[in-house]
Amino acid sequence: MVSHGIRERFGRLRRRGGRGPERDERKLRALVADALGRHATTTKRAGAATIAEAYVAGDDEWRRRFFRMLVDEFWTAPDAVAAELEACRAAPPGDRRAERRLRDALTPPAIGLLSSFSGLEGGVKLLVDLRADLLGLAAGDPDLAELDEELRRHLATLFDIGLLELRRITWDAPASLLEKLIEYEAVHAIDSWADLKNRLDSDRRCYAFFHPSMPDEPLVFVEIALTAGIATELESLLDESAPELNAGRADTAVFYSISNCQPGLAGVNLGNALIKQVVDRLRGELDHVRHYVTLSPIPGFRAWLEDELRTGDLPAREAELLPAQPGRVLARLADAGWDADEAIRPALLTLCARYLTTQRDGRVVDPVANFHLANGASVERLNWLADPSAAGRERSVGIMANYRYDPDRIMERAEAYVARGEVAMSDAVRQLLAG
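Any chance of seeing just this one chain in the form predicted alone?
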């Protein structure tokens, strides 16, 4: 293996202003071809290390050109695929060697090169970061999008759930790891060390997945509050001055934030497995906890609501619930004090229930709702002004949702939603929809 971590090594090189000769694309092309042509593991790894180092040293434009070179010059060969396909058809039934040769022909050499980075010191993290770069550069380029999909599939195998470690993170964790929680928190920003300490107190839990090749880098983490009863507003969960609850008195675990830490793992779907494993862990450790719910944002509701009010094409019952004509209600929402009028509440909650259960192409349109429903949760409750902050009002006019995870029905509900589009919901939400 490379004797020093690739990223650290080239961080030093870049600070010195050094540039390796591999920035010459002709030389890099030759290096890629040479690395792909090697057979011994040691020499293949050495070639991959040189290319990886050149990649880290490059800027965004250089990296874009590198990716373009891979898809233009180191992709599958149609003639070779056609030949192996014909050979597979002509082979005797059950000839696995012919099938294997066809699979090899269908595997782009570029993916073989990139996947070999994972054998280098620091290479798994580099590969994850490389895909994050690719995601940012692939927009509007179908060839790079295809490279991204191939790389996503490779990472999905590399980060299979069976290879990951679930860890509880406490205040006693190394400072470097705690700093990463602050950096990666994507739902409710952690404002200070005191805020973080509150979120790791004895009536709280924080769990994360780790990969053995990235032992100090959380992949995804979830924050949980142990409460007496289902939390229906955000402020009490984040209030540093709120009294600490004796964990033995808690009957509910509230999942109030889940953050993906590695943009390069987008689409690898680690969050759903994290919630299932954490529920199992809590059931084993806290047998007095009976309810597993979320307190979740509804990120697309306000934009959807304003479109519905703008068009004015509402179901009759929703139009009757509005305290004024749709256009006037839309104008009222632009006023900072719109929520002082309680008459608007029934209509907005009803509209929100319809939004959370509206489907397009077999899935509900709200991304957070889709995430939890696909994981086997049900829509439990809508909470008026649960997040009255500026961000909460901008996302969802302050409404937040509880999704319930019933441990004995998670698999059943997930299958019903993914296979048949069935949205599990409580009677209270069903009543909002039915009137």
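Let me have the form predicted in complex with a further copy of the same chain next, following on from the form predicted alone.
Partners and other molecules have been left off, which leaves just the chain.
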């Protein structure tokens, strides 16, 4: 961790931007080659700093060329790889030293260069932001995707759970931090400071993970409402004028929003540990709370549903539940308001239950469902018109799901799902599926 003034260094450069660093391809190559050719720790670090500064000052095109050059020219050395490969073949099977030498030859120096950025002042945040850039460029480019995968692994170690700090965020937190929650909230947008204050009331909880090298930047945060009974719709949770519940009377903690804040940490699973640690902490603090459930969106349901209706190839049981022909139902779903029709409810809930349990390659297709099931939750309940907002109707014809975290069964359920694809669910959901 570095002093505040110093930590800001790369941030400041970043804001200045567009200074136009070396665009000459040969000079860029020389810069990288020089940095990788240094021998002493001190000079290596200085070389990395020079490149990091050029990166920060560089524009998008500069960055793309930089990454391309890394994979094209500073990847593994074919001769060295070939030599160690042969040495390994010649060695007795399982020769640890030969294997390690081969592995070292297979490790691209480009990765070493990027990894060393984290040792610079402000470098951890720089690396996270750099990966966000890279992710954008790597789409459709398998070479850059390899570079990205290497960087993801390095970040996964740097953001090891053992290094993170779980902090509760309240209305006493710095305004500069709370402002970021407003910016990063990805599930249910925070409209105003009054909306935010409501979400930090005494019957609410908000927790986030922080990394010691980026102490002012939340990595991922979760918003929780303490309620009497399981919340089945969103509106009352977000109603700023609703009275606060005496937290001592609540028996349920509803996790109604989880947002990742750092695009550069995509693929580094922090949400899993966040939920686990928050459940543990709430268990220690709130004696009366016995239920841990989410109130979650179902992002892919409507698209899947429309596909199902379009093909018209529904199981008999579902077809019977529909109040009309699939094609007509599909057509009418486009009308505003029609999706609120009670007549359509039984069919849509049943279809939704099927959607949530539909698997491909051993995991359910809905990403939110997959996240919670892999964390050890069960599908608890589907709620009709729980999110009647335009976004909610667009995502899932307004249906939301409760997933339940039963602290005593998290382990067993997580393993059963991830290893064997077994989806845990409540009796109510099972009955929906059974029709």
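Computed from a predicted structure; not experimentally measured. Positions refer to the first chain, counted from 1. Heads up, when I say rigid core I mean the largest set of C-alphas that superpose within 1.5 Å between the two forms.
Student: Is residue 354 one of the residues whose Cα moves 2 Å or more between these two forms, with the core superposed?
Tutor: No, because once the rigid core is superposed, the C-alpha of residue 354 moves less than 2 Å between these two forms.
Student: So with the core overlaid, does the Cα of residue 211 end up 2 Å or more away between these two forms?
Tutor: Where the cores coincide, residue 211 shows only a C-alpha shift between these two forms that is less than 2 Å.
Student: Can a Cα shift of no less than 2 Å be assigned to residue 101 between these two forms, given superposition on the rigid core?
Tutor: Residue 101 C-alpha, core-superposed: shift of 2 Å or more.
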